[in-house]
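Only one chain is shown below, in structure tokens, and it's the form predicted on its own.
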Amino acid sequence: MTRRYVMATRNAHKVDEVSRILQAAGAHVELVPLPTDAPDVAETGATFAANAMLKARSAAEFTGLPAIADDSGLCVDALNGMPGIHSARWCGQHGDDAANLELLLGQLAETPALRRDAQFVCAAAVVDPVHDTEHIVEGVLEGRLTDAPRGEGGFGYDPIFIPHGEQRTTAELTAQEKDAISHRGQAFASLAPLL
């Protein structure tokens, strides 16, 4: 039996990616995007997990459906873990991938390759108002950053992130290759048995 969940995002790329990951993990769910009239949620949490839970609770309350949300980002060692929870709006404007990449690469311009370690982190939350349950899981992908974008796939910081053990950026991997190792892939594969 397929169960419907609302995904607490208006990002179509993220809905597609999470749907793929959950299906590959054996979850029988239908993800629907957050309705356009749903309220925006202020991401006031100090952690990825806190922000994911804020979004999932808000989506569940607004729609009455079980809700899935994630909060994810890039944590750069040379920047003391930043942009972290501010990844999507690092340039000061939410969701401007090109400006975020340009700013981050500018900030790392003098940083040698040996000091460009970084991690993609994802916290995934599910809130089920019918059964009054909440769960949260996390996934982490370790890697390093390039000095220029490469690849056409993915979104966000994918064009500058090379997972450890790889020579390609996550934007150069196929969707299936990326899903198998990504922070989001790990988190939602862990969440799948709970759905």
Given for the second form:
There are 2 protein chains.
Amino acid sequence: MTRRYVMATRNAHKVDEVSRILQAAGAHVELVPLPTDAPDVAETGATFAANAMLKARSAAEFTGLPAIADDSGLCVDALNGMPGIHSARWCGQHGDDAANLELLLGQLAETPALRRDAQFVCAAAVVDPVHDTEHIVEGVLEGRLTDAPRGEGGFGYDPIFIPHGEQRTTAELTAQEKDAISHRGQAFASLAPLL
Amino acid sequence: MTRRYVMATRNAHKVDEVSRILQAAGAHVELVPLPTDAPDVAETGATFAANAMLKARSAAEFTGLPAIADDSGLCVDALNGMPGIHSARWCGQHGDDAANLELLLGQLAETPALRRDAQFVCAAAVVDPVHDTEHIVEGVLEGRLTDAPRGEGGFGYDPIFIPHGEQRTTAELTAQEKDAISHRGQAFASLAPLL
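Next block, the form predicted in complex with a further copy of the same chain, ref. the form predicted on its own:
Complete assembly follows, chain above in first position.
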């Protein structure tokens, strides 16, 4: 039986990506988008996990449905793990991928290739108000940053991130290749059996 | 006898501030600015101290004079200590105080008052090619960040930084008040007896 979950995000890319990952993982779920009149959630947590849980709880409370949420970002070693939980609003405004990416490259302009290691991190949360359960899992993808964007796929910082063992950026991988290794792929594949 | 040092910076604010601090500390030194044809130094160090030393060595080598350098920045707890060594080029371009400050406030827009602790840190280096000596000292000023800029004094992030025990930002203090407590004041006061 297919069960309906609300996905606590306004990012259409994330809904597509998570739907694809859960389907590939064999989860029989239907993801519905967050209602447009759902309240904005202040992401005041200090970690990906805390913010994912804040978003999932808010969506579950508003809709009465079980809710899935994702909080993810890019952690750059040379920036002490930043942008981290601030990834989506690194340029000071929420969700401007091009500005975030350009800013990060500018900040790292003097950082040599050997010090450009980074990780994509994803915390995936599910809150079920019917069964009164909460779960949280994390996935990590290790890699390094390029000097300039490459590739048309993915979103966010994908065009400047090369996973370890790859020559291509995550924006140059196919969706299936990316899902198989990505932070979000790992997190939601771990979550799938719990849904 | 007054001894001449080259100050390894192109920031006129820093030359003024350091001259004032050293004079108040009783050091008999004359600071001369970095010659305009001096080479740019790639600040590739991972710490304030490493970058201050890179700048001082380069200036001493180019001029043959003993050289003083400063590397300083703002370390924000909620950003894992960033902007840190990237403070002067946080917006992606070097030395645009207004853009750096606006960006930082935007990044911290969802960070509540209780989590806005920060430190100003300064590493001060002196390299003397005649006596073949190198010294490095650090100063730290603890405080917290405001939501909006206040005050006309100082430079850099001064308008959004309130030292612990103060109600005013470092841009609202007099130069003498600021020097008495600041990261740069502490560092160069420690350095003064070595000059």
